[in-house]
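The chain below stands alone, shown as structure tokens; this is the form predicted alone.
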Amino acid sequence: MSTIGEKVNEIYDSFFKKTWSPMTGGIMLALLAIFMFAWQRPWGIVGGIRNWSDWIFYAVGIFDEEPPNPLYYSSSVMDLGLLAGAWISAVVAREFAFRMPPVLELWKGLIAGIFMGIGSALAFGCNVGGFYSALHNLAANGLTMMVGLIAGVIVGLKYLYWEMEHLTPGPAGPTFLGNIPPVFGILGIFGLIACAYAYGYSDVEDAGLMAGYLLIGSGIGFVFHRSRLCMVNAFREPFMTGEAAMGKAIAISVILGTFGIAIMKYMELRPEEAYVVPAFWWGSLVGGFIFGAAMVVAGGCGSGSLWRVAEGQIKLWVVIISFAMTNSLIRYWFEETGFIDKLGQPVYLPDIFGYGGSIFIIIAAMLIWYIVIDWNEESNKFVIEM
């Protein structure tokens, strides 16, 4: 019989340092994804991280008007609390390093980066806005884009091959700072608690809601990390592999948030036209084959590119650089252009199919993605070959 002590290590251990499977990510992250609806709005990554980059073009004369300060806005929090999340999931398992890719590989980061900045600026969302926390919020636009990553993903992948026929990548650089005592991890809950208590004492407007997008967000870092959640992978290791489990979990997830956020709607909880944007369809459908083609290549959508920022992965810190740079310059040219306007536009689905219609369809995309995968993970039918 086990002591306690052992008992208490081996929670522990399944805790903080075994890998997650991906179902398991998938539900706990709907769960989270509807815990930060109903706190106050949806989970999103875009925003914060155009948020950094306007505040760079503005600090270099480039925009006039100054952004929100991002210790105060919304999107700019949850990017901040995910990157806190899966930085503690990190370190604590001892999986925290900086690892220098080889020159290739950052340079494709930085191109595939730019695409992705011109992706979620067509789509109005990378992965995450424009696909996953859409169909939360039962917007046509998420369906739009999920048809436009499956076919950019085939073209992506088809690039991988070419490339493995005809580009040497190099030897990788060094891997360093990545004995960082489990303790840290440790005290950075304990940071996130204290920063989360000073937001509810804080005098500024609506800082009390920052508590939650932080502490909400570094769930969700922390979750994307234990289970390695990753929608490239999703999208990705049907056509390459056959491998299914991602993809299966991502289709459990949407259904999962789809039904808790579509209840908090129905109710009148929260705003039916929260996250229902002007891009159907041409924009989210280019949008999303754009940057489908693209994460493919750099190896990290938005939310997956971001908690392997706090890995340690510095190919990721150039998509994400190139990724929020681009996304900046793109909305900000569309919004003094008008062009942002010729989008497409916003609809809801519950507008013309009710929320049972809406609802079902949803849940139907997702169970025939689910079935197709599974199916194909024995059969290899739709695996492209080299």
Contents of the next structure:
Amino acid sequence: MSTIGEKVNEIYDSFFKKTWSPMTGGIMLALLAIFMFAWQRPWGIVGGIRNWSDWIFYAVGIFDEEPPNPLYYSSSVMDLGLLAGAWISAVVAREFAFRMPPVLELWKGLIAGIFMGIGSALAFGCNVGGFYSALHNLAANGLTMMVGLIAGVIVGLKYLYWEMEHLTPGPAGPTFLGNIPPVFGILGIFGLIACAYAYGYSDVEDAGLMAGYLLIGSGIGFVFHRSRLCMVNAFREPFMTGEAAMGKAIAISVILGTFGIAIMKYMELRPEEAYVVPAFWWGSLVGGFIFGAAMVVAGGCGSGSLWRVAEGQIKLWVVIISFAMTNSLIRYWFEETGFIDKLGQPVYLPDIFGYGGSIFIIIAAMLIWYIVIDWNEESNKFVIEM
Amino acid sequence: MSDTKIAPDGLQVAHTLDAKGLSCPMPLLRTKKEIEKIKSGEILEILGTDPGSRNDIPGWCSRAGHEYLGEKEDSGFIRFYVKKK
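Switching from the form predicted alone: structure of the form predicted in complex with the partner chain?
Up next: the whole complex, starting with the chain shown before.
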């Protein structure tokens, strides 16, 4: 019989050190996305990183209007929370280290980030705001972005196969700071709680809301890192190796989140128009295609790049910086020229199909994807050979 | 929740792939390509720095029929061992 101490160690290892299954991660992510909307607004990624890069363009005089304070801007605080949560998970599991990739990978990160910025500007969001949270929020652009993402992923994968035959990555750079003691991760948890209290006691308007964004965002980052949940993997692996575990986890995560968020909208606890953006159909379809191809080359989507930044992967730092800066510039240009009104229509599925019909459509789309990739896992029918 | 499998000592390696610094999915793609260079029963060693390879390489081995022998921590990188089917 094990002692209490051994049992505590076992639970600690299961929670902080061992990798969670993709399905555990997918279910936890759906819960946290529901918590985020219950707190106030849907979960997103691009708004936060765009806010950070808007400040750079404002500082150098390219943008005239001062962007919102990143410490009191919901999207930014969510992203800061995600980074903190993923960093805590990485440090506690001894998986944090700055890892310098070969030069070729840095170039790929830079160029892929530019295309991710363009795609996400066209679709009004990355794989999170434009697809995952869009479907939770019963927005038609989530479905068209999914089609675009799948088509784009195939193109991105074909590029990687071409690269394998024609380019060599060269030597990697150094890996450093890989020995941070896990206790720093535990201290990080206390630091987050202290920041949440600081928001709670702040006199700044709506500062209390930031505490929730920070803590729920950090939960999302922790879940992502612990389960290595990755939407690039979910879309890419059925075509690369046939593996479907991540794809099935994301399908279930979308379904669970859709129920939770649809309930809040139906009961008028939250506005129906939340995350229904004017990108149906072509903005989300074309944006999804560009984003899908680029995220495969980058090795991370919006969320996946951010949690890998917190793990210390320098390539993904380059991806996030070029992704955010391109998105800032393109979004600014769209707004200045009025092109932002030409990307499509905001289509809220319940306006056409009712709540029942809309939930049915989203569940059907996810189940079809689930069944096809599950079948493909055995048959390898859609696996593209090298 | 998965445990890390530690490779046994004294493995006779037929070929080594240096995938240090590469991030997902490049270590796995290069592993798929490099394993074609060795014979059935021989061992491929992969040097990597991406923690994601801890899931990707064993998962691919079980799907492709190769035997995943485990990993060993080195200074700043991980050595993975795969026996070709």
